[in-house]
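Next up: just one chain, as structure tokens, the form predicted on its own.
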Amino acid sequence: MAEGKRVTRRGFIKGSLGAAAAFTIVPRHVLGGAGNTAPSEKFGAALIGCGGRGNGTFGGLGPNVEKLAICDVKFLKKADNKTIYSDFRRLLERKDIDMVAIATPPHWHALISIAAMEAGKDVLCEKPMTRFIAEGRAIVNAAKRYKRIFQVGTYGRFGASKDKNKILTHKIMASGLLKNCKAVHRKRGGLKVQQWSGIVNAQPHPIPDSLDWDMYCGPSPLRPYHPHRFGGSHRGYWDYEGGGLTDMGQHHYDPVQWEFAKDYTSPVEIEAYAPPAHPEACAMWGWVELKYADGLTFTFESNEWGKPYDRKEDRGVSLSDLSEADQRKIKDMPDPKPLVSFPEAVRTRKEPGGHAEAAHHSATLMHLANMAIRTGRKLRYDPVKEQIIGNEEANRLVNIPMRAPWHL
């Protein structure tokens, strides 16, 4: 073989099976095919999103990836569309890329990990997984009906996974045995709410030449341009993400979510302490609480603006809080699996510790949150139907019209 040659799926399949034949039979796993990807062949893969985030994220797709091309809106003009594009659907039209690593701003998100596993890649996308709730949903439904691996990129629940208390909460929880959860689970700090503020009446600049600001903005409102909307204090922004409290907020709740076997609901009531909110810029709130069905409350605390929570101390679940014979059957209960990484999803076909529905649900903790502090008010929520009840207001911020042409 030509030095420096890429190895192909088809050509690697295509030569296994050779070999087979005139020596001995090969067992399907070290072949590869459907399902059966082989250990020895390498991926192409490409970074979508080339800014602070984007070759962290790369890196997360796994060893025996090959970088074929990457894509960014801010190549406008050393765009060849053969290595570097800056329109994601003309790079998504390549062959010859298995894979695809998405690092661009949250708006993005949804619209490219979907037109991607449509594309037939599979997909590991930065945190937040999405800016609104049915983006979420439209993720799920098409990792299913593509049959792609999907994760989001937080990996704190792999370590939670390994520690032992952390899985005695996960078998209370998942057993269904604990009927009136008193657990409280707080999180304070850490959510970078100032830092990430968006300014208010931002005079409009001139847009940089290598800048396509059209595709940046892409489905949210096509505003003027300004610096501040663009790199990473684009977080302050509602068109483009939901503050600190999405940035972080995935990354220190995913775990939590998956520690109380919560991967498959949401919470029912969402209450918000925090001012006036602005219509476009994201600004300071002081807690969010947002309360399950059977009781487990979460609550996240900026701990830089108003009066600290007090409503209710720390609390986790243990043994104690069931009867004798409920214990005997936690105890009986078999650890669960350990999670499946990305790199091994990819192999293997299994689904991948951060699975898109469970993704998709500690998102939505996120984007509950800011619809409480964005409209003022205590908010009830149907975890199945994934609608706010008797609020429109706040309903209309599940699924946010997008700019034409896009739509989800």
Contents of the next structure:
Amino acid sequence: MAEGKRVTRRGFIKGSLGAAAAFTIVPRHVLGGAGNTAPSEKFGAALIGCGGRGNGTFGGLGPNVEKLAICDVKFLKKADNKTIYSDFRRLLERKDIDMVAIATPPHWHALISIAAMEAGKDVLCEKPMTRFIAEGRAIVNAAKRYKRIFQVGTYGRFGASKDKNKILTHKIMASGLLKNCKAVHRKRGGLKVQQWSGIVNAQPHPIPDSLDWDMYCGPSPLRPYHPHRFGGSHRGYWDYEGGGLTDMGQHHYDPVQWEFAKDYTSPVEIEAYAPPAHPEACAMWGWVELKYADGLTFTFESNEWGKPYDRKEDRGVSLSDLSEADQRKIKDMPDPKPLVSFPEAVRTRKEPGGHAEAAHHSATLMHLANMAIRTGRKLRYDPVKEQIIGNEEANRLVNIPMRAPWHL
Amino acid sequence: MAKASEKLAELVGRMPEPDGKGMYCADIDKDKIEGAIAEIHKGGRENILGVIDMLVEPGKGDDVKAHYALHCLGLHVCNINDRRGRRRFGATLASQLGGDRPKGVQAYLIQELQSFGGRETVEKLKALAGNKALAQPVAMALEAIRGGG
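Please give the other form, namely the form predicted in complex with the partner chain, since only the form predicted on its own has been shown so far.
Below is the whole assembly, all chains and molecules, this chain first.
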């Protein structure tokens, strides 16, 4: 104890509570000791959502994990609540599980991620991170509140952060020296628009005995069962995802967002060219243009419907966009620190490369694009308040009400 | 009246046919859809009711075009910034709740109010909060309209 410092009763209690709180947020695998695994050994892990992306997402947890349990709403008949679960809440009660991989359809990502972090688990969540913007902010807040590691399951930014040219772009954009950015990044095709469209004339089918359909629908409306709403093709319905745009968009734009140093902000103007959207099924659209406050423009171009985008050509940023004095400043800037992988983040408690805030902003790109498609209007967005300006119908898509009892 | 219904049926008939997979992925003509919707909108409340009359309970028939047309009408009144038209759209949908229309149809109308309904629909929605079949969509619509969603 420092000389001259007196310990009051109140101070002692406060300090003890702080120590207890600190103890509870350090995972057992970091502490080691009797009955617990040490850092050099394996982490207890679980997979929630055992469809097509399940094993791939689980693999991202790293080499030192032991799969202790799996969970899926299709395990209604074979769930033993020991190694196989159909309700994620039962699985999250287990103290021997340190981390979870979440590969459910996206309408469950936010609620399960938040519940897992509240239960003290680190989370690796399949992309797209969320179904709507407010879910992303809730995940960011939960990761901070519970001091958990959250990483989204897309890894392109790790490669981008090692590319010399992309590092230069990152430094120019992060410097704030480029006041009027003329850069345009166009994503042409590869967004699986037809592939992940929904059926508009689906008729109700009997629910399979093994499937907990109510739990599958969860926070989304309880619809009549149809097999196309389940098992991968769920991507074609607004209830669960947002079509090929959200399925592929975060893969593409998450590294681009890092390159252009936009991990902490979002576009301010969004305009789409599309036919009127269907209320439930994702369908065709032509292109979406998203502009940041500094002028940087991103596009999504389907190449599957309508007239092609012809407003702007691709254009990067370069040192020659800056004055000679500013060019010298960029050359003197240190390179950004290497991004931390999920396994390293779990071990060291450092922020992972695809952390919640960055992932929330890259998911927001797709959500804004889909909101412009769904409303048919040019949107203005406030990236600080995370609200659409002057458009009530579009704002209703920022924070979509959930079906009771589920809520953010 | 019969003539108006024929005209409305023809306009709704201009909505796209689902493709071979049941999707809206082929022959989607934006101008044709928007032109027909603008015509339907001109018919006011009578046409909104006419489109609602074409809706059926899921699994009880084919209402694909009317289902889409009603949503497009909601988009249209918002996109042309027709405040009166939007209130009329909401009030007309709300007026069809609580009666003997099939519950699946009413659930769809409530879903549309979640997207486009205003305060003029709140009392009608609140009256259905105790309806077991409709309570969930009603709660979601009210949350959206009151600004929670």
